[in-house]
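For reference, the chain that follows is the form predicted alone, supplied as structure tokens.
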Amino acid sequence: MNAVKISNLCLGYGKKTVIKDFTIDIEKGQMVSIIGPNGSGKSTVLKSLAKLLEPQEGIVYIGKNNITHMSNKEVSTSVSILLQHNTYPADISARDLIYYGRLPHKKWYQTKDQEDEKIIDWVIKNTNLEELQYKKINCLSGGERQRVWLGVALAQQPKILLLDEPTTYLDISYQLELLELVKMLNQRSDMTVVMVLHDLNQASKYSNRVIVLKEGQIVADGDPKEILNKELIRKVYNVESRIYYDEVDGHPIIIPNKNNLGGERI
């Protein structure tokens, strides 16, 4: 069963086309990373899946529904997205902000109830925000805010979770903690996860499928163990590298060569 089906998608801003003839099917329960150099269109694809960007051409299906024919509220009950940059009301606590993730599931006249509180408690526990839940957002560090915004996305109880460079503002321990949490949610609840990642080794370790973009087009798509190799890294990032394989699960570990000058961050 497909969670997402995209056919002949073209995306852009104004008259500029960024994504060209993009066609993929993402099965329910897959954990997918979209990778590629800066400007390749990774985040643009993610925005189209959350109906934040209308297609120039092509069709996006969420389940069996054409996203164009879905209301924003309907999309929000199935899909949640964690963006790189988010705005928030002044002087709001972490817990109150997380409640915003419940709003797509409520009618305009409904207020917070016991079920909402139960879900918020679960989110706070699983994002390690117990000690921060009553603090104001503007008093938190960038990494702490990122965990709160993940909490907002999880409070929506989405079938599809979209993450746009979710580890950007986190130190290494919180990066791994967040990705382990997302992996756990994927495995326990069969939640489909689509992430944009810069770190190829994180994409390799935490994805069962990687889609590689360059200049708005797919250049590789498949199991990271099968497609992440020196030739692909050279072609996409203009970087020479060495590839090792993890002793536990066999995922590729990519090491750029010391003598690389310039090239893209991997």
Second form
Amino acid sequence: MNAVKISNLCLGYGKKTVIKDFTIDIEKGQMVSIIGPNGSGKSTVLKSLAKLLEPQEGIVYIGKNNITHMSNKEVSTSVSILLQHNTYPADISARDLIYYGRLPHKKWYQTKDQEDEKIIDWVIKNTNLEELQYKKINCLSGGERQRVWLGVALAQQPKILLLDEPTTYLDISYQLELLELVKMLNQRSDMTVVMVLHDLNQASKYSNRVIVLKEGQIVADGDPKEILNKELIRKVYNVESRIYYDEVDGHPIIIPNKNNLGGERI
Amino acid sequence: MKKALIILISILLFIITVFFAVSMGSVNIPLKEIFNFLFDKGDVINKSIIFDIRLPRVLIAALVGSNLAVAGALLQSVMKNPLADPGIIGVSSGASLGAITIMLIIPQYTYLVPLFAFLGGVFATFLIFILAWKDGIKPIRIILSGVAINAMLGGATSLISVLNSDRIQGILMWVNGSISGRSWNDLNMILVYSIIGLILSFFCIRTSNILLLSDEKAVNLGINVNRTRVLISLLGAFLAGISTSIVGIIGFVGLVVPHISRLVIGSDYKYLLPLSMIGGATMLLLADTFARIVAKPIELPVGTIMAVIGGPFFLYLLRKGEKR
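We have the form predicted alone; now please give the form predicted together with the partner chain.
What follows is the entire complex, opening with the chain shown before.
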């Protein structure tokens, strides 16, 4: 069963096309990373899966449904996205913000009920926010705030969770904590995860499928153990590297050591 | 619970203000006598002053204050900008242009004034989005486009006024924003529209809250962002438009009241909207009472009073916003 099916998708902004003729299937329960250099269209693809961007051509299916024919409300009950940039009222508490994640499941006249409270409690426990839940969001650190936004996305109880560079603003311990959490949820609940990552080693370690993009085209797609190699890194990033394999689970570890762009690096 | 208490206190303050406003004026009528009227007793002349002159005026001031404060609060959400006030950004100028066109050019159709004020307000709102929208409206952009829109629509208003200067006398006070000489007829005209608009505003609470987040997250929480933004803007223009059609341009209520309300009760529209509604009524009622008694027997236009109070407050907010 496919969670997502994308066929011949073209995406862009205005007249500019960023993604051309993009076709993939994503199985239910997969943990997929999209990687590639800046401007390769990673985030663009991700946004189209949450209907934040309409296809110029081609079709995105969420389950069996064409996303273009789904209402925002229908999409938001099965797909949730953790964005890179967020705005929020300064004085909202973490718990109240996480409650907003329940709104897609509610009719306009329904208010917060027991079940919502239960789900919010579960989310807060799993995102490790018990101590912070009643604090105002602008009193939290960047990493804590990112966990709150993940909490919003989880409160939506998505079948598909999208993460747009979730680790960018976090220090290394929060990066690991967030990815471990997502991996645990993925294994435990069969939630499909699609994330855009900058760090090749995180993609290698935390996903069972990596899609490599360059200039809007798929260069490689598959198990990181099989596809991540020196030739690929050179081709996509123009970087020479050494590759080691982890002793425990055998995932490739990439050590970049020289770029081939020419010219002096400052 | 604490927030419910704040709203209760604000209602009490409003009621006190109403009694104060009814009692004060060119003739001061003691509160004791006002209570007598409630039981159908007391002096006939004073009774006439209260029921024919002061009460309609007090109620109009309260309604208009509510409308403008709520319009400001709604526009602040859809424009993601705390400086959006119908008077500053030009919505009221648009409404004024629509109203004055009817009043001066085809005065026999006076009953169309609220409709045209509304359309004028919608037109101005539309202009703001075209001129200033770029993934939210930056504070400075909204001020600049507001200046331009106010100048443009104000110019058109002046043009119509000059060309019809033989009729201008009757509406001069209106142009400056004044509630003096308003009757029960005016109140009836605005009452129905205001109640409809204010009730509709309660249906915007949840979406107004979500629009404070980024547009992308709002979409991902199931909101049809563009449609919602248009509908709430229309409601804001409606509330500002019908108010302008009765009392002319009164600025800063929609800026000052939601801002103070936010400081007191937070930015959750569930509490912010009701508090702005009551606070707006209280604020404009106080300002109008002040306008009546400060230079008596001359009555000042309340729009002028609001500008004198609101202007410095606005500059303070602008400066504070820039520092952040």
